[in-house]
Each structure stands twice: as structure tokens, then as C-alpha cells.
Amino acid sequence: MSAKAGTDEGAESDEPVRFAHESEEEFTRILDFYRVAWQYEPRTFPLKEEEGRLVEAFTPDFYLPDLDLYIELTTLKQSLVTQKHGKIRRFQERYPDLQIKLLHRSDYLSLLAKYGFGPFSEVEVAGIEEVLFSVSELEQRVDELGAQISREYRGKEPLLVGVLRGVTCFMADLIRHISLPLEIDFMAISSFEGERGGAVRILKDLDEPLAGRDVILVEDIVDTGMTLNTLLQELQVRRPASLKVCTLLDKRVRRLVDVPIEYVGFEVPDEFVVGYGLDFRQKFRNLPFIATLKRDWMRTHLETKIGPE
């Protein structure tokens, strides 16, 4: 995603990064796949001085801004591992407020999974084409949406209505970023687009009455708009004081009905997206990011039940 080279906290360079070892380049490919920002050798830290002269310094291989974490990669050569452990120990003693980790090749995915970036199984990895929105991008955008709703509904107590099931992650995070008293409710629907013009069958109705309430309908994704349009008509009959829509993803390229959407997280291309609550045959919901699926992988798994690759 991003790269810096140099011996200080200096400026970004347009020059291609020259890695000292192939394992470093492999690590950046993994980081780029999960859209984790990185900087290569951004800073050199003094470790030891003698008579005013610098006699030992340490330049960590990477800095990951999203995690505020320095990374040093190591190989299987024990003498180098021992040497690096010593440098990291002296680094931690001199800079106790900075985070640093020494990683072996086998530790890459474990580190990312710990911080919520990595996938949870090889099956999920095999199906992913591209990560569209990373963990940090989702966190930032949901925070912005929550702040916007908090400003615009100041003095009110909105009722947020989530449309199950893909909305669960987004809904849970969104309400934690709204600094207002609020209530929540959920409904489950079955939609019939095409010849039925976006007909909606309610599988689970709301428990809360809408009359006189300021209602925000929260969706995971809006594409053609036909189902959403029908659902809005159904909710308007219940006489809310106001009714607005907040969606995490807007697939505007597929829009057939012009529906009002006041709050949009991200616009997405005409691709099948999963993660952060969205699924493919109940898979991928627990991925912490939003990703597209490989078309050939989807075709294969549309014909057969998903199982171990």
C-alpha cells in the first residue's frame, strides 16, 4: 500500500523499494493483499554511544502505521536470530514506549490474525480475489458515519432498524460510534426481484412501533434498490416521524430504482463482496475486512457444496 525508504523519518521516495532479502518482499505482498499500510526501513534508532560517538544503531525492517508497530524479520540462521534478539532487547530498554516484534516467516499470518487483519481458514483465502476495504478503513468510515448521525440527530433519540443478517457487524460497530441515546430493532425479509418488482416478504417483523419515531434503516449493501424501495414503502405506512437509510456498501452501478440513501459507507464495483457480515453461502461472514471473490472459485462452489479445498 505504501512504502518509505531511508534512514530517518524522511520523505517518501518514488524510487522502487530495494529489499535486502526476498522474505521482506514476500512480507509486503501479504501486507498489500490485506491492505495493511507499511513503511520499509523508515528510521534508524541509536542504541549505544561512546564518548559522543554512535557505535551501535538499529533500523527495523518495517513500520506498520495502522498498528503503530515496528517489525524485524529474521531467518533460520541461529547466529543472526541471537544477534537480532540482542538488538531488540536493547531497543526496548532504550525506547520502552515503542512496539516492536521479531517475526519468523511462519509468524506473518499469525500476527495479522491477532490484529484482526488475516483470514481464518485456508478455504477463505483460496476464494478471495482482492481486499477492497481493510480493517482500519472500515473502522475509520464507521466512526465518521456515527459522528455524522450524532450531529444530525442531536436532541433526538433515533431508532436504528437493521435488516438481517449481513448487517450484524456493521450495526454493532455503528451504534458504538453514535453518541446519542438510541434504540435498535431488527427485521428479516425475503425479497423477490425481477418480475415481482422487488416484492418483500417479512420473515421477522419489528418489535418496536415506528409511529412518531425518527427511524434509520441500516443495510449492509444496496444494489438494484428494488427491495429497499419496497421496504421503505412498507415502513412509511407505519407513520414514522422521519425515515432515512444508512448502508455500509452502495453498489450504485446496478441501481434500477432511485432510492434515497442519506448515509453511505463505501461505493463498490459490480462484484460479489463478502466479509464483515456479508456472506457467500454462509461463508466469509467473520472476515474482518470487505473482499471480492474469485469468479472461477464462485462458479465451482455454486455447483458443489463448500468444503475443504
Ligand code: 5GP
Contents of the next structure:
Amino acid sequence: MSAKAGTDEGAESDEPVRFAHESEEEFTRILDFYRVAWQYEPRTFPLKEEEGRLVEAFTPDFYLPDLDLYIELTTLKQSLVTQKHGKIRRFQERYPDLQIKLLHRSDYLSLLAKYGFGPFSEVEVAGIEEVLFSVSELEQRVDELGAQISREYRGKEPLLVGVLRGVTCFMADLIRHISLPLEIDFMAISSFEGERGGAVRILKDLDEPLAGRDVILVEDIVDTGMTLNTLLQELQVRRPASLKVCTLLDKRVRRLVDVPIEYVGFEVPDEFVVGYGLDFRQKFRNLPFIATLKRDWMRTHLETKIGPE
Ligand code: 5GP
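After the form predicted on its own, can we look at the form predicted together with this ligand?
Next comes the full complex, and the chain you just saw is listed first.
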């Protein structure tokens, strides 16, 4: 019996996993794509004893630590399915606190959908290259950032200023991890090229005055730093008591202007990323994870319109 973790850091061995069935390996490929940690056959559960002797045990195929869920995959053979249903029923009776799911191949994606990993439209599937940060990685990092801000702003009532629209998911999650009284406000901007190259135009200004406030400017991603630099200058004029920056993603390798950033979620490579609020031509914002786009796919779709803009 092998026990092994997939993307789980707590891997018990580096040996390649030997799967009993091809379908199990296929399932791990889907989990790996979504960066969902998995363990293969991690534990054997006693089900039935007779006269002190173990007569029935059950080893679920997988354990998914992020979801705290055991998974048993089924085959099409009806006799086996009935047998497995029986085992699972006895497992649930004996271990009522543990979660287990019997999954058929066609259920893989709907399970992931249920836990917020999709599904996304065919246009989106075709464009995704790689999931960089999974749902649980995002949750954990946002939780850490919220805790850090809560510590560092203790006794204060910060005003979080979000820059629309990419920041929506991050802002919504971040404020729920800050255990302080706070306020939020949003501004919408557009960068325009041309004579004033990189200049930022305010499309929707803030509703709140900043004078005397402890302001945290919340961004989805900082790339060259041009947008942020201009925004900071604009906000500084309004005389906040303090002004700091919190960005979910930092594409540091592309930085042209050195801007001070106090709180960074993750550093990202020089790739175009989408999801969790970030778009490509208004699409992909509702992916629950952050992913890179295929360059070829982007190039083709830059030439053709993929939706209303
Ligand atoms: P900067 O002025 O720092 O070069 O650009 C910042 C803005 O560019 C971000 O607020 C975002 O709108 C956009 N941006 C830069 N890199 C990416 C990316 O990888 N994905 C997406 N969706 N937007 C990006």
C-alpha cells in the first residue's frame, strides 16, 4: 500500500505513485491542474471485527486535505459499484465525522465545480495555460495579509481604497480578514497611451475625503508600476495621515518605476494572468483561482473580438 501526496507539501515519499487504475492517475492530473493537494490511499480504516479479528477494512482511494474529503472512485462494473456503496455506508456509520464521496469519472469535474474550482466556459478552458495560485492558496494568503494589516493598524480605522475593476474579489475577501473597524471606497481609472503615455485618467473618483485618514490603496496587480505611481501622487495631494499599498500580485520583473509596496500577496512571473477578478478583455474575472493564459490563444483572441467590451 502506498501513501503519497500530490501537490501536498507533506509528501511522505518521493517515489512515484503506483496507481491501481488509469482513472486514478487521470483524476490526479485534474487535481494537479487545479493545484488541489491529494494523497493516494493514505489510510486504511477498520470496518468490521469478529472475535477481535479484523474481517473488513476499507482504504479510500484519495484524501484531499484542502477539502477534508476522502474520495473513492468507481468503475462502470455494477457489481463493484454495489459492493463499494455497501463499504461506504459502513464507513459512514463507523466514522460519522469523516466526509467521503463515491465518484464516477463523469463526476470529477462536477465535484470540483461544487467546491468552487470551476466549471468555466469552453472559451476559458481553451485559454488557460496553468493555474498559478489555487483557491486554497489564495484563501490562505489573503487571510495572512488581513491578519498582518489587523496587527499593524491596531487602534486605527483604515480606509481601504480599491482600484476597479480587477480588485473586486481581492477586496471582498481581504476586508473579511481584517478584524478592525474599516471603511472602503473605490475609484475607476483608465490608462491612456499617446502623447501623455502611461497617464492615468480618473473615470470615477472616491466618495470619501482622504484628509487625516489612514489609507491603504488596494491593487490587483502591479506591473510596470506606472499606474500605481501616478495614483499615489494623486492621493498624496489629498493629505491622508498615512498612505500604504497592498497588492495581491506583484509582477516585479517588469517594474519601470520604483513604487513602495507594503503588502504583497504573491510575486508573479512575466506572464499575463487572469482570474479572481483579473480579466482578459473582460473575461475570466470569475475564475476562483489565478491562472496564466496561453500566449498563442491570447494572440488569436486579440485579433478577434471575444465578447462585448
Ligand atoms: P502598471 O501600470 O503597473 O504597468 O499596470 C497595472 C495594471 O495593468 C493593472 O492594474 C492591470 O489592470 C493591468 N495588468 C498588468 N499586468 C496584468 C496581468 O498579468 N493580467 C491582467 N489581467 N492585468 C494586468
